[in-house]
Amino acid sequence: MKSIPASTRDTYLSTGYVVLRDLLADNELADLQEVCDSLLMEPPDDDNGGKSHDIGRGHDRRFLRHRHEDQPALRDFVLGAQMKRLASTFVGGHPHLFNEQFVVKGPKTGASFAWHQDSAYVGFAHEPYVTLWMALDDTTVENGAVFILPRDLNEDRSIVAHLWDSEGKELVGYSGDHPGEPALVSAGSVVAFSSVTLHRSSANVTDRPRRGFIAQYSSEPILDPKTGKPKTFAKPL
């Protein structure tokens, strides 16, 4: 991985996000895109067996969903010291790995993903945290790249209301006007951004699939207060 420019966590902080354009090292990118493409040989399961939230439509919009504990490589990398290095920059020097899956769009048809704040899907009161979305493919509007709702972490952590949409299994939290900033990025590259930021996807409409690899770090564990038991992963790097 890398080095970290000097402003990226100033960035981050009065904007929401930052772009880390071609962070990853080869192999890093590599063993990432190895893991995906093995996983998308297995049939797809939308809810992740019932323990997740039903985001997925099948290959049109595919969740490969917690994955690192039987896959070496991607447990070394989303548990390594690169990593540890990354995330602390924007949660603080104790980051906890809290979600990690790759998300797929499918060609022609992979769908969009509506304007929302990954903290809308916890269900609870929590500390925000960081999601690191990795781009394992060039993005292009035309095939699924991330829109950012700037905002101003230093004034504003809220999470807004969202609606669940059920015919695009989804929650939605913004149907504003702004069209929000493209994260156009080559593969190996890092969009970061607070669980509290708003986002969306566009669809993917080429003929090759789009894939990512997302990597969420909390400050401290995000526990159930229901049962005092994490609510995804709470390991500490």
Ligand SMILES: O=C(O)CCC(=O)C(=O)O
The other form holds:
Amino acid sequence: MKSIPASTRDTYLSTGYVVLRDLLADNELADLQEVCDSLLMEPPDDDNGGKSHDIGRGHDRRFLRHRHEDQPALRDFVLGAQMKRLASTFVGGHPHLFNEQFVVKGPKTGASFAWHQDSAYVGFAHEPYVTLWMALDDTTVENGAVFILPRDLNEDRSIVAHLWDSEGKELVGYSGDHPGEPALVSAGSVVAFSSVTLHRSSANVTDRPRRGFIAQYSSEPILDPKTGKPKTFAKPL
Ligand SMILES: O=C(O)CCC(=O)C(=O)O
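In place of the form predicted alone, output the structure of the form predicted together with this ligand.
Next comes the full complex, and the chain you just saw is listed first.
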């Protein structure tokens, strides 16, 4: 992984996100692509066997979740020193792996993903965390790029009201006119945004899949108050 500019944290705090172009090393990108492609051979599982939100849409919008424990290359990457360094930039010196998943949009599917804050899916109060969205393919408006609604995290870390759209199978947290700022990036780039930053992604109307990988890190364990147990993972790096 390359080093990041000194301005990274300030940009993240003042706009809610930062784009880190071509950050991954070639071997890191290749490992993620390989794991993703192997998981894609499995049948789609929209809700992770009932353990996750039912936001998958078959081959159109697939979430391939929580596989670092059975994929050694993924485990070494998400829990490794490079990710610790990167995540620390956003959540401080003791990052914990909170969640990881591949997100793949099948060719010509039209499956977009609505405006939302990742924190809206957590379901209880928690410290905002960072989402590191990694492009495994070059992204364009036509194949499902991520769009960001900038916000100043120094001023506003609130979670807005979201409505469940049962047709789209997704929470919707914004329905205004702002189109968002598209993150048009090449494979190996990372878009880092806060869990309270509103974002969406466009439909894939091309004839190739669009693969992404998400790793999320929190400054402290995110524990479900009902059980006292981690909502997903709470692994210190
Ligand atoms: O990869 C995408 O299309 C966006 C995924 C996303 O926004 C999410 O999982 O929160």
